[in-house]
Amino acid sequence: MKKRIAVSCLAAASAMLLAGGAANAGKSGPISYKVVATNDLGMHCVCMGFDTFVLLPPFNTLRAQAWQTGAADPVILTDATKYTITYDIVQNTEASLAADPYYQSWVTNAPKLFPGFNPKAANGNYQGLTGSQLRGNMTANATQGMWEVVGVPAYPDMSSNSTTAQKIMTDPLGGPNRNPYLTASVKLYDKTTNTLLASTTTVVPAAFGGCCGCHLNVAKSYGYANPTPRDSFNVMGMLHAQNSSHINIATIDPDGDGIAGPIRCSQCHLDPAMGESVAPGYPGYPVSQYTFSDVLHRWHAQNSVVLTNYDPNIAKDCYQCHPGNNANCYRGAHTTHTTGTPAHNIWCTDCHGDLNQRIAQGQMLQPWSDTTLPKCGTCHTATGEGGGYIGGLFGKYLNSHGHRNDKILCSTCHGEPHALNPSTLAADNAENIALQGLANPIGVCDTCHTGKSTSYGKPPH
């Protein structure tokens, strides 16, 4: 699985020098260390079961930036010979996932969905598609001034490792509530002495969408009194055959065990988020010319049965499919932002456009692309994305640097997309409160620049 990239712009302290070790001359205070970590997306969607079909596997990405203070200009730390940054998904343990029936469905079916992949590492621990485990070391990227771990197999938690208050997400299949906002503990160490220099926590989001619950109701309308996910799969296969070259996906048996499934949608419909540049295809079946994003959204937005019997406003009702089952994947500052006359809260479609607009503009022919995703600069013309653009999936915000030397990720100061600070979820704001005493984007100069202003303001982008 190719490494997925997603970085961000910024606003925070002053010229951070891209260096690997000693602080610059002219110290104006005692040396100290700080680390900030963020997730690359406001929510990673994941499936509840994997024996019939899968949209997205367990796959989460974390980034961190660390720096040494004590001088007017802090020093960004990326020298892996001198420093180590570790991560730990607190609620997900080997034991909790071993007792989770949904996750064990992934363990059983992952090698069928991704031939050659083993969900257990050589040390016996669970691993994601890239080999990343639930805890370990992040990898330094000196060019981008950050550390990163890609493909962590984080999964919504139902165990006693999460509190009742954290278990806010309902299960469309009627199982126990789960915690979709896991905690990553991130720590910076001196590699030579193993001394802990700084630590932080950040949110690792992973949630179920609403697809399964809706499609169980669809199965009911086709005569299944108490439908199971397998019944839903059979109905989807029948509908797929009616509309997609007579191919009934519920009859495909990729592993030859005599039982249909499991099917990976991106096997035939390219999904760049899976790290592939071409759809692998199934032997004997054609590969579609349409991306997964295109067919999925276009079908729901244009099908007369969907619009008549289920949701006539589905083009704007994003939570019908995306996690809204008390998870509220869109929870950032924009949700409470008011603008225009009359004032209104900004909804997903205000930035992305509704499905009809996106289809008409051909956005989903190039999904997850910076050419089709929203840009901060569209509204924030005075600042917008920063001066350093990395390139890659997930758009301009995630792939930009800013702030003078252009080595600060947007997310380091502003938070992850869809959860921009101040977020309506308290856990999203914990880092910024710990650093500067405010949930706002980092804007107190002294947070990074020793001896500078302790008042809140807007740093140069």
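With the form predicted alone in hand, show me what the form predicted in complex with heme C (HEC) looks like.
For this one, just the chain is written down, with no partner chains and no other molecules.
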């Protein structure tokens, strides 16, 4: 597979280029336009219902880079007065989400979980916590040479908008299978003439975590014969009070409607992924001294009931909670590597450490941070990580630019950290195949340059 040029795809790509590019003969070659988009995370967890508690809300972030070829070096395009980049989460239509009971649970409970937030925008469409809708325009960030849309409320699709073959993810609650790998269609337009200059697709993952896989059984072990998610929450709250905090979280009623919940765990357990630097707390209750990542990982890795009755290997079985559920969100190039160091198929624990190592290294004291998340440079040399560093949430890889003059995001050429090209999911490879005729990271120089080389190589990092 690797490094073999798929001729038919190359031909298709150049035909597209001729059709799409403004055919001005420049000094070095015809002008054409390219756009590449990536989801920030190769994996994103969402909950299956929101009337009891929320771990993480629907929230996906897309980035895109666009450039013009024709001269020796590509010109990165970020001038929002001249260009528009649109995005569209293809499977998530307004109608499909209106017919989805889990999404409707979000619509009902989101204003209780996030007071002041309206899950419908003024135009009647669904919107995420930042106001981003399922389709719209991306925002240019000239400093970073990229475009971005933050907080799209993408949700695993069970409607007829996904094919049966795409609906690979099982539902721990027993509902219909769903498509966790949604498609974002991303298009670059000339703003003045509204001409389509280039288009691409990328995968937007949104998948269910696995808590219910165990917790319905935990509820059974406490006497519920046919437990509902609410029963499971009641047991969880009882345990939370009995074992560690004196707080029965299943009795908190933040919206005061007389029915307990919905609660947000990160209200008391700091979670930087929620955009907060202190846990805001609920009136009348203490906040935890521990981060959310810390309590969840440490409690389960060290709890004797978990280790004895549920999974003695939980410290290595990340899919117990991370999706999982047949979505198997870690699917990148490393899944199939058996050479190098380590000389076996690389698993989560090779990059992150297992849960006991993560605890011992204090990783969860600073979760979601470049100080604790893995780096490519731990195993590879001369990666260029840290170049054109953006900073903020997440690690060094997602926030770095590489190649000469640090103008291209690592993820533009390589894809998301858990779906690195070539990925085992065909949809992850589609955009690189369209650009350069093969699924590897972008390495055909003339995808961007003109007159450098039309064969595949490793661009200087």
